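Quick heads-up: it's one chain on its own, the form predicted alone, in structure tokens.
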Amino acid sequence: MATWAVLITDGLEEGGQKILRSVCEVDDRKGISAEELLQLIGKYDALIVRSRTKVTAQVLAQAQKLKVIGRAGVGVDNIDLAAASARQITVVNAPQSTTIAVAEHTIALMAALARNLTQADASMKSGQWLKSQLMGSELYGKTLGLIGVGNIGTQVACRAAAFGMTVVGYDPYLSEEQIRERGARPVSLNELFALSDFISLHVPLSPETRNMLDGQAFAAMKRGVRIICTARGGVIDETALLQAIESGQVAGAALDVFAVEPPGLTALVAHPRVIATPHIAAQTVEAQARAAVDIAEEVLAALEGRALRWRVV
């Protein structure tokens, strides 16, 4: 008989579910509503989510049996960590599983932004031939500024170097030597703004990073900079970004994440110099398979009282 009951709310690939089912009773309720979650959470020892499910203090107040929350991915801003900690509920994630997918998506967005690929494709599909109007820019010889040089930032730096880019990095949690070891020249944030032709964000959403790219930050950047964000919605002040694009201070932006998701057809999403994708940076077959296995193993370790690789709280 199963020892623990596990609730999965946003889906989990079969490899992860198989690991869990070997010792647990697994209830896969992909797409469960917030109201249903409140009603049912009290029955479960473990909860596994992606970014859709909001694990609020209200939810946790109903989770009398809950021992562990697993995030099948990196970001945990959809989980109330303070409330979980207060109730002695362990939170774990799978920070390495989606690294390659997100890094590749970042590079893809940067290249598409530099070469106007989305506009070129749309014009061809509408029967136009806008060859002379779609002059692009090479990545070679340009400076990429990385805000955050963790696992994903490191992989982006490696790929950018292959394009012949100069990579500079800002990360207050790493030493200058650690940043160099990860493929970037360490600089201050203001230096990064002044030097970079492209800026890519790889930071979690926190009180310190919320709206870290605001009007003042955009004004400090090199005119014509291009912004890429595959991190978290909310780290960019979207109103300020739109104003900077319309003024020409920012030449364009490629965004996979938004402060509100889905954002709808906002002026920013609809802008011709913005590439918008629906939070798909981690959406590869390979990444999701890794995430499922990693989080299943970590949740089981937490339930069994074993050492954890990726404990958040």
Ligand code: NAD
The other form holds:
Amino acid sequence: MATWAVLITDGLEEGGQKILRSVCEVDDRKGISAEELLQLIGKYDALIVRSRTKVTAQVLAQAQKLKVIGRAGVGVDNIDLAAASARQITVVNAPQSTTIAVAEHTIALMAALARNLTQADASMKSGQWLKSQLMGSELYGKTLGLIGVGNIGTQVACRAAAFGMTVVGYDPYLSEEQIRERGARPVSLNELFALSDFISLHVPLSPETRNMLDGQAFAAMKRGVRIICTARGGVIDETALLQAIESGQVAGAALDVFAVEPPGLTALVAHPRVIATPHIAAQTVEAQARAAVDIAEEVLAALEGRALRWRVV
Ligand code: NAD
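Return the structure block for the form predicted together with the named molecule; the form predicted alone was the one displayed.
What follows is the entire complex, opening with the chain shown before.
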């Protein structure tokens, strides 16, 4: 009765697996190694991944039967899109499933940065009472600069407005009107650097966005700016960020994503004015359940040749 074989390599919640099992043979091999993937991929019609599995040109060269790759989430930078396209393999994602979770984590990181929450907690757990040393700053009345005003940037904008922040946004792929409709005042990147007390990145990783916050960018920012990044490692030059924090140009940074993951205990991660979380912005029960259902439906639609909502290539 099973028509298609589907390989899941980074786990998928039951709601999604159930949809797939109704018409497919599902092989859940969470945590499969790169070598095993190369050996096995030839058997499958569909592959469902999160961000861990690297779907390289080498993997795709072995994927004789593969028709569709589903990314249970947003970022597709772990998939070689050019190679998939060349082999006429469809790539779909679930771009709206994790939006709220990432926006809420961004706000949580911004508030934690402003009020030194992680330092306060660590000091209490080591038996200290660092009251006067942990002077915070309010979000109210401050300017938040959003780099990228897409799904997540838009949700961050409306939550920041509720705190009484002024929101400015830079997104060269949107019109000024679209940026305004999404709750931010459109500005150039240099204006954003000059105006913002907090800067939050919500761009995909691409050749254009790689290291877009580098030494030159930090130098152009307001002294004492705080940086939040829940987008992708690689959009910030981490060496330049550490230097900017050490010099006081950047007052603090909250990072959910890193150029190399896991990064280990680097000087940046260990820095007292850096809050680091292990790529958990999308890790909510609700978001993962939504992503599983969305991607299962989309992969089935691709296999059955129906219209797609979220085709990437
Ligand atoms: P989206 O596609 O809705 O928005 C991205 C926006 O970035 C678009 O409006 C686009 O025009 C803009 N953009 C592209 N290049 C730009 C540039 N050079 N300068 C300024 N803006 C630029 O995507 P989204 O759902 O808002 O997600 C944004 C990113 O967040 C994703 O690409 C993904 O990498 C990341 N993300 C991270 C997690 C996590 O777990 N930390 C989870 C989901 C998404």
